[in-house]
There are 2 protein chains.
Amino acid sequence: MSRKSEETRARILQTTLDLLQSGSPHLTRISDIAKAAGISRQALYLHFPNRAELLVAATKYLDEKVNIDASLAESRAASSGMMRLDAFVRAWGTHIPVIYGVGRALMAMSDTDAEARAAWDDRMSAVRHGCAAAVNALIRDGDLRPDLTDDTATDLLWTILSVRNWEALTQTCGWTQDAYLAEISRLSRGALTRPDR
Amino acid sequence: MSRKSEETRARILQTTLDLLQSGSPHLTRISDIAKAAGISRQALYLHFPNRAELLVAATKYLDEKVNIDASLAESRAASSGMMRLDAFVRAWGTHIPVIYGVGRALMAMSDTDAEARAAWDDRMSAVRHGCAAAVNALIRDGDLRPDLTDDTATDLLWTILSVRNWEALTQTCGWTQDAYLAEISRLSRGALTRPDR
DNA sequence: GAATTTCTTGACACCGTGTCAAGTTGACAT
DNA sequence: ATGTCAACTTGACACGGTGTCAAGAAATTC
């Protein structure tokens, strides 16, 4: 694990992220990544045992760079439940485009690879915890719709905030990121909070 | 295209649907389907040129059997815009589980196969037309939120009603179909209609 | 009963992933 | 400067799944 080794490792990961960000996952083959990183395909296997672990490592690498937890933490600072919900929605919604490339690859692999699925599920369960925290803040303030249990509300918010929905609205429907954030905030609020306030 | 030929063709399609309904798409290989249909793998290629066209044919076959258009048409009979929205949401939401098996396979193939993607997009654009019709009915009655254009509203409803959201809530979160229908109806209504009514 | 369609068996090519072996390059230590 | 070790290279191969081709058997149809 010398300096040189870590250097190429980082280059591989960065190249992987770059390729995934611009180009569909199945067009990002192991050989494509190796070529773009300036090494042989076999050399890549000296650093990562298989495609799934490469993608997982790339995800972690990205996480370290952008520190998603810190961004989400800021939503915890909000005073009221309503503000907290909004802060969380905006924080997560802003991070989706950052992780979309690798996320899409992980989702595609989830069909066939248990390891990839586990890695993606892990990320998604972290988001779910954020949803649950926002829901709890609403409950504390008495702002949750009375006909929703906390679990139901969390499921609903988590689904509304899915990467797939971001993909549908911004990629398929062509919405701008701002339009997405605005509508999805309103939708989340309308879905979870009492109609009378 | 004799009697025998059509017979096996139908058997292949039905077997395909059966296998897709119970088991993930990548576990439904061409050879699996052939075996389950009681013919050789090569015989299957005498009826369908490739996997994508087989799936597309299976989708059409299913459409003919369940007649999804007829089911959606009933929502057109509703008098008020609000009722029409609700009828459409329930009609489509009820059909999602029927098409989920083949839909999932088509979605998975969409990553790699243009033909599969076209077939799925075609289905989804049919749903989108239904969404647009419901939105227009709301507009006619003056019940659409004033801050939504018809396109935005259609995009939003179409996204809310996506197969992915059904999958997230019923398959991942474990909601019953009834719970899904109830919540998604409420969500759709809340997202599109004026808050004051 | 003969012609034709349907299906079978078996072989092979292609693609992408993953593995293995043998050899090259370069950095560093002594 | 020489030997050692890690990083990397080239080239070969296995595997699984899709799709193709050819030759022959079996069933249908007329």
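Heads up, when I say rigid core I mean the largest set of C-alphas that superpose within 1.5 Å between the two forms. Just so it is clear, the structure is predicted and the values come from calculations on it, not from any experiment. Residue numbers count along the first chain shown, from 1. Compared with the form predicted on its own:
Once both forms are overlaid on the rigid core, the distance between the two CA positions of Glu167 between the two forms is under 2 angstroms. The rigid-core alignment places the CA of Val135 less than 2 Å apart between the two forms. Two rigid parts move between the two forms, and the turn of the smaller against the larger, rounded to whole degrees, is 28°.
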The other form holds:
Amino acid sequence: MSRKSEETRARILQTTLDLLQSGSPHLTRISDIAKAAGISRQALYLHFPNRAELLVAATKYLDEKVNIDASLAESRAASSGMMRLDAFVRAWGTHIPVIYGVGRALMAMSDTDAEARAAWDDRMSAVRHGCAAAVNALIRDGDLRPDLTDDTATDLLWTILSVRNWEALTQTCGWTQDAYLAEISRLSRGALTRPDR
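For comparison with the form predicted together with the DNA, kindly provide the form predicted on its own.
A lone chain is what you will see next.
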């Protein structure tokens, strides 16, 4: 891909993110995005064959911009299941405020917009993968509650770490980010790990 093509692609992705975060996410039709990016619809289609792929790419672009992989490095390198759980909860919990504007828009659009739902589901499946990795590390160490299966434990952790829960606690209830991280970490440990640990 040429430098000009890469620059155009980045401009399209950034424009998409800006429109999602603008408070007017309904302005994310291909024609709206192309106009805001200063290109034709045909030029946009050269980079993204459909809107669903564009929305998925935009959310991944945001993760790249804020270097989510660096945030997850501690979790991925953890030497114990408990350390992996704690580090994953901290990394994702810290990442939620960064992606909240885009997430809020995609969640609001999801009931009536299959492409927005596909983009959000794609990102949430990545979070679920991280939850499963933390649960598997607990299983490996014998620290998972014995009455939980790996799937049930993954379901629990994924739900505890949902953006909607963060939104309710910080935006509606007024919790600070530090209070959220502390309590969600305690809740995650309490829900998943053996009481004798």
